[in-house]
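As structure tokens, one chain now follows by itself in the form predicted on its own.
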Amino acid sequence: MEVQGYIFAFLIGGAICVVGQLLMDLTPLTPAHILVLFVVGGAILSGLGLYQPLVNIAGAGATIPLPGFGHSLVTGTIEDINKMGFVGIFSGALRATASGVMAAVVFGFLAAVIFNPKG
């Protein structure tokens, strides 16, 4: 990747979290709320053909914010609708992020076994 490519993945996904952290700031929207609202942004922009632009331009500055995650639920299951049919309604989102969710749960059930959480 040029570094222009790396450029403009810091600026996007930059940007992406300045406007979390102002909706957590600014907002009485709760960390959850946001995560939704990311997401299902991430997915109608997606539905629209409109974050798929920015994924070309930002790569993963656009991929890995949880806009990216409604983006590819979205992509996965337009690909696995017009491979499949109606199934892929069911199929494709699981399909194109069912690694993402794998690796979290992996990483976090890591994480407590072995740390010792303060709680």
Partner chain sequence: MENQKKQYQQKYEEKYKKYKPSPPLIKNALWAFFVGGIICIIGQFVQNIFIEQGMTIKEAGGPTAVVMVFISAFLTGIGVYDEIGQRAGAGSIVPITGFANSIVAPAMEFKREGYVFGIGAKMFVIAGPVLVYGMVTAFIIGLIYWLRI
Contents of the next structure:
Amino acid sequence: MEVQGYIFAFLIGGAICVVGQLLMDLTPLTPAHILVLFVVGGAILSGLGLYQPLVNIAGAGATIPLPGFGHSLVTGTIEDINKMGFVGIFSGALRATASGVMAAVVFGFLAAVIFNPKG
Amino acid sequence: MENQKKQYQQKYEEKYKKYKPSPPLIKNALWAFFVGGIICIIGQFVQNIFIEQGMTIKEAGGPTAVVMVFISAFLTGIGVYDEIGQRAGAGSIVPITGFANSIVAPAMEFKREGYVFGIGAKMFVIAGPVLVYGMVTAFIIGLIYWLRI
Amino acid sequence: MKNQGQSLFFNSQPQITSTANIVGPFEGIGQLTGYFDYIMKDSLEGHTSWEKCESYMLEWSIRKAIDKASYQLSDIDFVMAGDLLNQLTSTHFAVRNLNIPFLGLYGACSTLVEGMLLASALIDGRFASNMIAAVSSHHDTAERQYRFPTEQGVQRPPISQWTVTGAGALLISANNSNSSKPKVVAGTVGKIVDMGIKDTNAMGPAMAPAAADTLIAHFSNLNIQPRYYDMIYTGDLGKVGKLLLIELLKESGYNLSTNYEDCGCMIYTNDQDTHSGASGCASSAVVFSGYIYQQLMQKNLRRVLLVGTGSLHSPTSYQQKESIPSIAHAVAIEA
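Given the form predicted on its own above, what does the protein look like in the form predicted together with its partner chain?
Let's see the whole complex now, leading with the same chain.
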């Protein structure tokens, strides 16, 4: 069961990255556009209820790529709406993704303080 | 006049496309697949460790993200992540480690312009748009969901 | 001096008295090892920022060129220099320490030839007797201004070119009839040409039509064919731009296939994986001030046409989806 989980994480995670690669190679989109597109895409799929099934199969293969970030934003929002009503629209997204964003900012700051770019 | 110029430009564009080297599609896709897949396996491994500690899958998501972001920040700091990216392309851009790299790289790069306008402001050059559009999309979807219940 | 349309003839034939260049370690292990005065050990050379390092390279090359001719800084009438950064950052901080009258030039990667033309014109008009034309570029300063932070894990497309880390300086003087130095005899000032290319990775293809326009004007104003020159060099069209230029000139009835090379294809080896070759102000500068100048001194080449090519876009114009205006200037040198 455990090995199977890793295989699905590898296959689905890899496949999501291939979609990004094809977009980069075949369209004029830059990496910044790809990141935005994938987060928004993940959020929309999640809103339509299509992303959770992928997470159920692939685990980290679906949550580690950026569409998973969009998925967390939306699931968090919906959870908070269910709990608190309208005000949940403003609290759920960041609550659900707080760890990732916080870590990126703090480690980003620390890395910038400690290291210098090598060029 | 304007039309003639357009025609010249179109003719030149065709010439340019004839000589333009196209990216090695299959090679790039394979690299992206393997590197992206391996990053997800590492993510799965980290997540499983947290689950073994007694967390639910949902609870494990946050700490897993923290670990992955840490790894990415470290590899960016020592100058390795951009070398991976040169080969792996989207394979190292699309995972959350790529998101972290897009925060760490400008923060490091602009340290020489100071802690406020350099590190602080430039950190979000690429990650900023990701957060903006991610949050706005989540807001719209949340609004629709709220209107329907 | 007289002119024929956009082409200039320097009757007094100013001479290139000395040249100097300096490059980064990556350029140092390329095809032209042995043609550089100094190869830096890293991209900072002990400085605290890449911009400071670029200034250092430019100042070093100017001082070295003056030194090689056994002149003093005070012998120089004017310096004409430029680089790729906003407000000519590297140049201004380099020239700050020299205490020589200075004119800043911006022609992107065509700046060296622009400087050579203007310096020759001032000397020919007897406004000056010793002039410096110098330029610099630095891979990392250019990347962070025009593209992504250097540690960002992005993939460079195959059409992209690698900005040269380096600087080159030429000391151009009034003709001393006893000397055997190479002489600047003519030149052609280019027009801005824009063929609608918007991809800033494709600077070589964007500049090729400008180079073609200038070359055709040069050949027709001087009433010569390309074979008049032993070699014609463009600055940084790269592998793809080079092929496009050959085809554009063929359509106009000029054959470039035998005596033409691009400086951007001469710096790095294929193993260095720079994709479509070199670019940057220093591309033409380090190749001309090293390899080509030595060939002229040894009379292996007697007539050379150097065509500086520049993409005149900015990070702002690119984000506003403008195409790339390009320019090329030509200067003819005879030994």
